[in-house]
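To begin, one chain is listed below as structure tokens, in the form predicted on its own.
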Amino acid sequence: MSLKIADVRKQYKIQATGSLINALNGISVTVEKGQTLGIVGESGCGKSTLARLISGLERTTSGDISWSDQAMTDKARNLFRARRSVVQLVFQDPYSSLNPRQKIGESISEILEVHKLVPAKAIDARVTELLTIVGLADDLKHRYPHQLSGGQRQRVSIARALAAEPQLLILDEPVSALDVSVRAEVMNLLIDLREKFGLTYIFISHDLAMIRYISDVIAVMYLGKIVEFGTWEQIIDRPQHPYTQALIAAMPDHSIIGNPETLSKTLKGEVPDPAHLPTGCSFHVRCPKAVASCMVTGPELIEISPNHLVACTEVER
């Protein structure tokens, strides 16, 4: 059983302009049940548009993702509500991904009564067993979001997510709008009901101790392309592409991965338009260690060592 994504390609058109933003321009990745699959890169990456397309939220422009050999881009509706049991998304923003007109414990119940996933009388109880599953007090179904603490509305949407019985986890920058003395007291929640409900994690987060902290391989993603991929030593220890190696050098503390200001020195010129992407590598513009062919020839990735993939031709193999 596992998450398998082929060749997967997002475009927006510009209504205005009639021009089309590459959000994902080929994107192609396995992971195995049980696995965290953490994902890295400067903002515009792609990163939350890969996650909104395993999540259902958005449709591809081509390529398949399938769960267990399941296709899940099918657009039958019996499948397309099917699968919400299967793929649950916990957002960044745990105040705006709740309704604040609605109670916690209404909150969890509605997605108990949607899938129909326990008896009427049983609701109840199964909310009570979700917030204490996630460290909350029962008391605290009676509250409205806004009473409650932002660690306590993160471990609410999580207990939302765990209400459809999910096989993958989908966790888009999950800590990053928490206070630093709560992150690692969320982190170390997800790591507990990964092992306990056997769970697959998708890990978005620009902070490289926390991926590297709950992830076992890391993509790194330039412009709607994953160009290293790895486990978490490969990656952080042995970096190898040109993109990976200045992400990593514009941390000075570590922590927080492409930080836009130590980034700027690392790294020359902008990001280029997604709608104008250069021709070859499309990171070439930047990239110090750039010659002519990069100009001509888009790289693939090639598997350097086991399992460790980069997508640069001046890669040594």
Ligand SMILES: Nc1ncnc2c1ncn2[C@@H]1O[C@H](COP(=O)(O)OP(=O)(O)OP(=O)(O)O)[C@@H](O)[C@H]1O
Contents of the next structure:
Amino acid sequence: MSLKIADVRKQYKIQATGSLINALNGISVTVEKGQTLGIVGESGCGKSTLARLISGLERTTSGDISWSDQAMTDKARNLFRARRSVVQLVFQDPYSSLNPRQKIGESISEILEVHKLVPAKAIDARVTELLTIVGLADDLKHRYPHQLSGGQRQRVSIARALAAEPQLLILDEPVSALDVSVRAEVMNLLIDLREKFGLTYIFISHDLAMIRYISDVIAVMYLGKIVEFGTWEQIIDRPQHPYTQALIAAMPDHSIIGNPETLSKTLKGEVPDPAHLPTGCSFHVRCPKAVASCMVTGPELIEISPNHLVACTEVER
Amino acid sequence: MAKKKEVSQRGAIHYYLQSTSGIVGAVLLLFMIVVSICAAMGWLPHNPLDQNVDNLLHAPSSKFWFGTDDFGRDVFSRTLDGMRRSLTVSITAVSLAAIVGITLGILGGYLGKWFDMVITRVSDVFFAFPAILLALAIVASLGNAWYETSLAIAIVYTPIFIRVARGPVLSVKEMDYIKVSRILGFSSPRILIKHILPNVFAPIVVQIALSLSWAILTESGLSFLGLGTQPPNASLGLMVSDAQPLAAFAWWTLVFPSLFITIVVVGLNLVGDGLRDALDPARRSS
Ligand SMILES: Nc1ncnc2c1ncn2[C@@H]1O[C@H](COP(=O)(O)OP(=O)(O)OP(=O)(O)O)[C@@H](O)[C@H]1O
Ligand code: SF4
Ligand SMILES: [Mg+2]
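Previous: the form predicted on its own; requested now: the form predicted together with the named molecule:
Next comes the full complex, and the chain you just saw is listed first.
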């Protein structure tokens, strides 16, 4: 089983101006079951857009997403229902991801009821079990979200996702809104859950320490494309793409990746407007290694060594 | 911790009663409702329409508590009867406006697309006119029976309810918990009823209280301008209007009906404040 993303594109039409935002411009990647794909890149490069597409929240403009060869972009209603249990998404903001008018217990039991995942009599016990799994006390059931800390809420969000019995969990900056002191706990929980339930993760973050901690493979995105893909050693220790090199050079302490302030030291210019993509390699306007042909031909994502993919014509194979 | 849990399980009424403005508002409003019921039942010291040529412009006394007007009619009885009429017209108008406006606003906000576009365009047209002018124009073309006044006020306030319901629906719709509900495969009716409605309920209820107070002012305004309640029937606005030339030497003809308008409007606004606090679970915990 694996998640296959094939040449996925997403455009947003801005009603007011009629312009088209090219949020994703041909993403192809495969994630094997049980693996964790870490995604990094500057703000606005399309990480959350990809998360929304994989979760089925929005449709792709073109391209295919499938899980164990079952198309997830299929319009068939039964497939849409089935997808519920396949992919779940945990959002960054623990304050807006829980219904403020719903008690914690209800927000979990609702899923069990709607999808008849356990017999009616067993629902309460299952809610307790799910809360225990994410390290929360049973009596939280009767609380409202505002009575919980950020860390507790994020655990509830995770428990709610688990209630749907997913195989793939997308984590869009799941700990970045939390206190530093509770980040490690939640990260450990995520790793435990991955082992326990054989989950596959897509983990989006700006925090390189978190990415290193949890990811098996890392994808670096720039302007809606994956420009480099590989393991930690390949990407962080021996980056090949000029963009990845600039990202890494900007943070010798391996801290926050894509921070605009530090990045400006190693990379000139700004990210181009996704409504007007540059021709050729979309990085050429900022690339220190750009040659004339870069303005004309866009590079493919090519394997330069086993499992290490780079989208740059100037990289040695 | 245990104590906190207990508190959260209490109902909104408990929290409402903790708010001073809420209590004061409720008392004022209750007073007005009791007064209106008395008037409706005919439990008044005098018939509000009876003219008494021997007692023209009598100052307040033990017989005429609020004095008499220039026809010798009892101002107390007329004020109470006027209160009843204002409340009836306003409650009918606001109920109508709320039912139509909230339904349209929620559906527009949730469904979006052309449906929302039509609704917002039409309400924008209505918003372009001052409320009282619009009500005036509608009453002038409909007629001025009490239900026609109600209808006119309802038409004027419907776009307000559309806006009040639509705005929160639009912002709640973008909240992550709604996205999660969609990913979880919940049906649209379920998302609307269980996840969106409870979160837009508070501003709507508060708006109902505030709109009632505006509707009372609009009704008074229409009557003041001669287009609402017609003489000899009493309405607060009409009484204020009729008292204009008399106020200099018979203050009671102006002061009492004005006081009642003020009390009911202030009362409704205080109730609105109390509701706002009571219906927001995040505000309660502090
Ligand atoms: N609904 C939308 N309508 C129009 N443009 C959108 C929409 N959603 C995203 N975009 C645009 O698509 C691009 C990618 O946005 P996205 O939110 O996926 O970035 P991101 O990588 O998650 O950024 P961040 O690190 O800040 O979370 C941005 O240019 C953004 O402005
Ligand atoms: S293809 Fe050219 S512009 Fe693009 S990253 Fe490589 S060198 Fe730079
Ligand atoms: Mg994002």
